[in-house]
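Below sits a lone chain in structure tokens, taken as the form predicted on its own.
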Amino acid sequence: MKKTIIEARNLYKEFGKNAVVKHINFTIAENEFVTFLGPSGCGKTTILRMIAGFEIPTSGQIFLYDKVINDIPAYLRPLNTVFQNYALFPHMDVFENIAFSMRIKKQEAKAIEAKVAELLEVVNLSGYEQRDIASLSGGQQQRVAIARALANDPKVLLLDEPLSALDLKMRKEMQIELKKIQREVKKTFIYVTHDQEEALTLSDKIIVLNHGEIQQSGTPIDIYNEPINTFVADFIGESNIIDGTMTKDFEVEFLGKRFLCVDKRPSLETDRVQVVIRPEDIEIGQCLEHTINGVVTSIVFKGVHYEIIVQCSESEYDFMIHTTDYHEINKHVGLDFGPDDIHIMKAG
């Protein structure tokens, strides 16, 4: 098992009289890559300022290893921070913006040169030495800011939406690279995000928030796989969410059928639950008495498949469907799927 090297308990943060932090615990290990995700206002980026050092919790504790980091300022926590704006100097090469600190903390020459060298190779920029900030390509300049940030060799590297500026494309190349990079250095990664794909696709755990509560925590998979709540369940990805009943496991009843699942109620008190399926999760075929049947409002090409919209003609409910097959609008289809492809949550 893996050691512990932050640690937030009942860690809170107002701003004025609004809370944007309330009473939230974690824990992260070392090595790990965790993803703090949320829309907007959630509080993500505050609790990135607070394990930093730029922000100071109203209440509540940080703690690295063992030992309680509040009052510890920023520049004596061994941690770096990479901005979305990465904050490079333009008037310094490569070389010196990856060196300043070094510099700065009196190192030696061919140990700077040497550690430079290294990172370089790290990030994928060897031979970029000289070259002039402002003559690199925005992931360029990315990974020399991740470069800088490691110069010191910080236990932990915290991530502020570094990719936000980046295009599409560039986005996804700088994904894969960061992963790729987190596992050659050997560094805990604490990642802000608001992009779902981002946070599926880079973290060993995700944390996700919403007006400043955790919601869940827990690997890509259990998070996709297995959301907690209807917030999670529509914020990672895309879901269709229905009203149902259950009143033994592993049955549930929805849009008036009766279909097996791998859940058990979630609750006796009420036999109210919501039932989550994904879109690609679902077939389009012939109308039977056992599937659902509805009729096909729209159909859009979305590159790597369909995304369609069956209206159920047992309700005014829309289905999402994701597939590589097409299907014409007005076509009258069955919507298929097994137990393993249906999951349940407590009714909201």
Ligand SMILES: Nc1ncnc2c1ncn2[C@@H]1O[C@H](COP(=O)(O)OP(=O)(O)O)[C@@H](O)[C@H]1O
The other form holds:
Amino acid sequence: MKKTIIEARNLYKEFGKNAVVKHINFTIAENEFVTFLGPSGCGKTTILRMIAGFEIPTSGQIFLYDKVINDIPAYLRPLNTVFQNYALFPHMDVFENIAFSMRIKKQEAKAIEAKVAELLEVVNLSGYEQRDIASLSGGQQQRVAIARALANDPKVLLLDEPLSALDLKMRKEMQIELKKIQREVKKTFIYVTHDQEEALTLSDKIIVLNHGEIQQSGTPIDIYNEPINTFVADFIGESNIIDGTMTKDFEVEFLGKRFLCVDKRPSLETDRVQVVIRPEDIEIGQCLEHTINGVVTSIVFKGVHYEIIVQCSESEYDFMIHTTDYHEINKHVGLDFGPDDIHIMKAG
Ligand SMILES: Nc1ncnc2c1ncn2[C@@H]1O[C@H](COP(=O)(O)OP(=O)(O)O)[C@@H](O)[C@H]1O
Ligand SMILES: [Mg+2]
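And the form predicted together with the ligand, for comparison with the form predicted on its own?
Below is the whole assembly, all chains and molecules, this chain first.
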């Protein structure tokens, strides 16, 4: 078991009468890459700012190792933040930007030089010491900001949507770069984004938020494969979400057909459940007695797969399917699902 470095207990924050972080609990381990993921306004930045010390919790506690740090001012916390807008000093070159905090601490020139060189290598910008900030691309500026944030050896790096100002291609490159940097410097990264794909790519652990509440936390694979409710299923990747009924364990009925599943019946007063099926988990075949039958109404090539819409004959429910097989518009098809491909949620 890895050692916990940051922990929140019953963390609560309101602005005026507006509760934005609602009694949440989480732990973050040393050297872990943890991402807070959720839609705009769900409280991500507020959580990060409370960890950083820029915002004081209304109640609850934040721990660094086994010490409560609620009352420790930001500049005394061994943490550093990387902002979306980089916040670099435009009138200084790359070297001076990175050296800034070490100069303030009056470190020796030799030590500063060595550290800047080391950090520039980490962020893949060796040789850029004398460059003007304005002459750098967005991605390069972000790397300088990361190097600067690492200069005083924080234990934890906090990153608030740091890639969102970059174009798509640059963003993808920086995602890979960031993961590499994190492995190399062996520090805890706490990352905030509303981009589910970014969270899946980068994280050891994802904490999914909505309206200031944690919906689910786990590895990217856990969260993608076993979403705990329809919010998570819908937010992380695309999903077909269908009303169903479950009268016993391991069998669910929806759209007039019965399917085996691997879930037990949730403990509920009603038989109603919601069924979540990922687009890539649906098999398209012939119309059969046990399949859900419908008509192909749309097919779009997406690069790796086709995205196909099949409208069910009886319910008019539209299934989205991702497959590498081509199916013509207006073709009658049957949809089938393996027990593993059916995820049962409590009805929302
Ligand atoms: N200083 C503030 N004063 C009042 N309301 C705030 C303040 N900061 C954030 N909020 C509100 O708190 C909610 C959560 O904001 P934020 O943490 O920035 O969300 P996110 O980063 O997930 O988009 C929003 O409704 C926002 O308007
Ligand atoms: Mg934010």
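Keep in mind that what you see is a predicted model, and the values were worked out from it rather than measured. Under this definition, the rigid core comprises the largest set of C-alpha atoms superposing within 1.5 Å between the forms. Residue numbers count along the first chain shown, from 1.
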query	finding
CA of Arg9, rigid core aligned, shift of 2 Å or more between the two forms	no
Core-superposed C-alpha of Thr324 shifting 2 Å or more between the two forms	yes
Flag for Lys302, CA shift 2 Å or larger between the two forms after aligning core	yes
